[in-house]
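Next up is one chain by itself, shown in structure tokens, the form predicted on its own.
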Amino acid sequence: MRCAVLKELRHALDLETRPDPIPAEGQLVVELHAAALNRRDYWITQGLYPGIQLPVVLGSDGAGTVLAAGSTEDAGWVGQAVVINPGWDWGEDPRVQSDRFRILGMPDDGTLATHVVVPTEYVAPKPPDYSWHEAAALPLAGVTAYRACCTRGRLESADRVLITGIGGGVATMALMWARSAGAAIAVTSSSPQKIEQAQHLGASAGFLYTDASWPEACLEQFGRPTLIVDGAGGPGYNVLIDLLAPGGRLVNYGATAGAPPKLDLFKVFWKQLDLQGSTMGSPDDFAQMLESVRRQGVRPVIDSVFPLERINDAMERLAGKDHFGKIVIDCGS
């Protein structure tokens, strides 16, 4: 097998050839046709993620064909086209992940490879009308956005949804879920081009968060959101609380801009707001996401495709933040 290995922080990934993996009982070997990058991969390379263990094959997203099973009970999976659920050991409580929860691609070797070993419970049939690239682009961003929008955010067709930081994988998938629900959608970005792309995908309004007057423009052109899906936090978090309609929901799945400098609790309780956190998704969320994909035809947005041999070019594009949607790796198998 070939794989891209992170051996040292803030260094390029090394392409290695290793023996093909052999599954233990309860495991499958998936021959990967495509993988996809997430911001998490970049954070790990920069030492900005907890519990880093090196060397490691990065990559959480992947889709391929089951090549081998570690037990006769799982032999029926061999030859099947699958997607991989990257969230492992969620636990028994659907409301919150367990202390054992981890994400594929560190500490476990991940999907930036031609083969990966996966516990049988974390594979699912590939959506039949998806390409391999689409299937690889779906899992992590798809389930994170699904849980944030649908499970936690209780998305409905009557909602007015504001999605911040459009262009990232999760934000773009949130746009897809909101569109499939028939909700009205607005987005924010620092890029006019990304706002234009979002409008082509169903957003009715978009605002440059670099413009100090954007909240006023939002109120005038879009109205007060009833649901906000945010991955940034930071100083702009209080702006979102100001904007949110009374009784509204603000779901946060990340904090790329850091912690808010303060929190105006008066507005939170007086406006009867729900401030919620959301991380990845439970096995039920993953299954429901795939069912929604089959029922509603939701598809991920793909920014670009790189061969595995150009993994460091793909990582450079991820670091530059110019992409819109998912960066996919063709694993060549």
Contents of the next structure:
2 protein chains.
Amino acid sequence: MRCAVLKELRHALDLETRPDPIPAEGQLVVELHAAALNRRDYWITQGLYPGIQLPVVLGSDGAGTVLAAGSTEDAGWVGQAVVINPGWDWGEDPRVQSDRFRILGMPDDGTLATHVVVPTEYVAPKPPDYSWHEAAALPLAGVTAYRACCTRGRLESADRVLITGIGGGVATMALMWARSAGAAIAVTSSSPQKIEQAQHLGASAGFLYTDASWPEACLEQFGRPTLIVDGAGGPGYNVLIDLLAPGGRLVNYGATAGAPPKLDLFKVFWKQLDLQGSTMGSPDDFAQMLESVRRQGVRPVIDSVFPLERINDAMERLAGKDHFGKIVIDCGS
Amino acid sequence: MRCAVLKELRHALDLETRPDPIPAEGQLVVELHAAALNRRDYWITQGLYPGIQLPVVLGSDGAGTVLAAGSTEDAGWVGQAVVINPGWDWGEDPRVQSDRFRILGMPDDGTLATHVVVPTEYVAPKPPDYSWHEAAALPLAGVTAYRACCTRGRLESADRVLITGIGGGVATMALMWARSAGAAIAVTSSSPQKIEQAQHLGASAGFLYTDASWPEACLEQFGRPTLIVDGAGGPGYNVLIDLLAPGGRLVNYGATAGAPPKLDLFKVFWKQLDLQGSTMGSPDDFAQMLESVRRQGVRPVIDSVFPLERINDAMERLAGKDHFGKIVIDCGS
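Now show the form predicted together with another copy of the chain, given that the preceding structure was the form predicted on its own.
Once more the chain from above appears, this time first in line as the rest of the complex follows.
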């Protein structure tokens, strides 16, 4: 097998050839047709992730064909087209992941490879009308956005949804879930191009958050959002609280802009707000997401496709700010 | 009728005799047997409440006998023992109050009187085994605590509930709802006496929040709370976020200690927390609260009883920090 290995922090990934893996009891080997990158892969290369163990094959998202099964009762999977659920050992509580929870691609070797070893419980049939690239683009961003919007945010068709920082994988999938629910959608970005792209995908309004008057523009052109999906936090967090409709929900799947420097708790209780945290998703979230994909034809947005041999060009695009949607890796098989 | 009137901010209430009120179409006149004070009454006397209009008869909580009805179809209420729902014009949305929402006792003349005029929709039969004092102590603190704990906080028997600032009317009612749900209960206070009183009422643990090591003591003696009911906010808010069990809820019905100086949003998303605002309650909350009182025999805690003629002594006790539970006014009829 070929694989992209992180051996040293803040260095390029090394492309290596290793012996093809052999599945143990309860495991499958998947021959990967495509993988996809997540912001997490970048954080790991920068040493900004808890519990880093090197060397590791990075990559959480993958889709491919099952090549071999370690248990005879799993033999039916061989030859099947699958997507991989990258959230492992969630645990028993649907509300929160266990201490054992981890994401494929650190410490377990991940999907930036031609082959990957996966416990049988973490594969699911590929949505039949998806391309391999689409199937690989879905899992981690899809389930994170699904949980944030649907499981946690209780997204409904009557909602007016504001999605901040459009262009990122999760934000873009949130846009797709909001569109499939029939909700009204607005987005924010620092890039006029990304706002235009979001409008092509179904957003009815978009605002440059670099313009300090964007909240007033939002009130005028879109109205108060009933659901905000945010991955930034930071000083802008209280602006979102202010903007939110009474009775609204603000769901955070991250805080890339840091901890908000205060919290306007008076507005929180007087407006009866829900401020919710959400990260990744449970096996139930993953199954419900795939069901929603089947029922509603939701598709991930693909920014670009790189062959595995050009993984470091793909990582460079991930590190920049220009991509809109998922960066997919063609694993060549 | 006799009534206690606020004519000037930061002055004592004046006891006045006025003509007995006559109900208009859709109104009832209730002869009050008892009323009760709320922190809101104090804030109003200090000018720390929005939209103050003087003079006003203060008082949100009351229980009594219906004396007269303004409409023939309401004649069946005459002679009935009732409690008054003080939350008026909530509006159509169960999630949040409308702009018209107001609480009895400003601008509408309230219950610190021998008689009060109330729209028929805001009376309900008095819980039959309640005393008049208990019935008057229930409404505003009861529905605020009910909404915070049950409607918003989704209180269950498996919960470990932490109630901060025990002694206040809402906190003490929250303790009663948590006990009736069969949850484990801990409290915080700055007073060892109040902690002891809470333990007599069913709290299994109590912590002096003036002792900086109280969170460690809570972890040791009680464990991580799954539901926190807080009316303070302020710098202690992030301590509560830290203490909360993964997947837990932190419900605020106020922020008497001010806006928290930061928000640890990383813990919020990683622990999948819900930070929720709640205030007062809807007509549904009020009806469900009374149903819960009937089914589970929950009773409010009464701190002290003053006759209406001694209203300013009662207001002085409200302004202090010593009371535990509700300050009740005996309206003498």
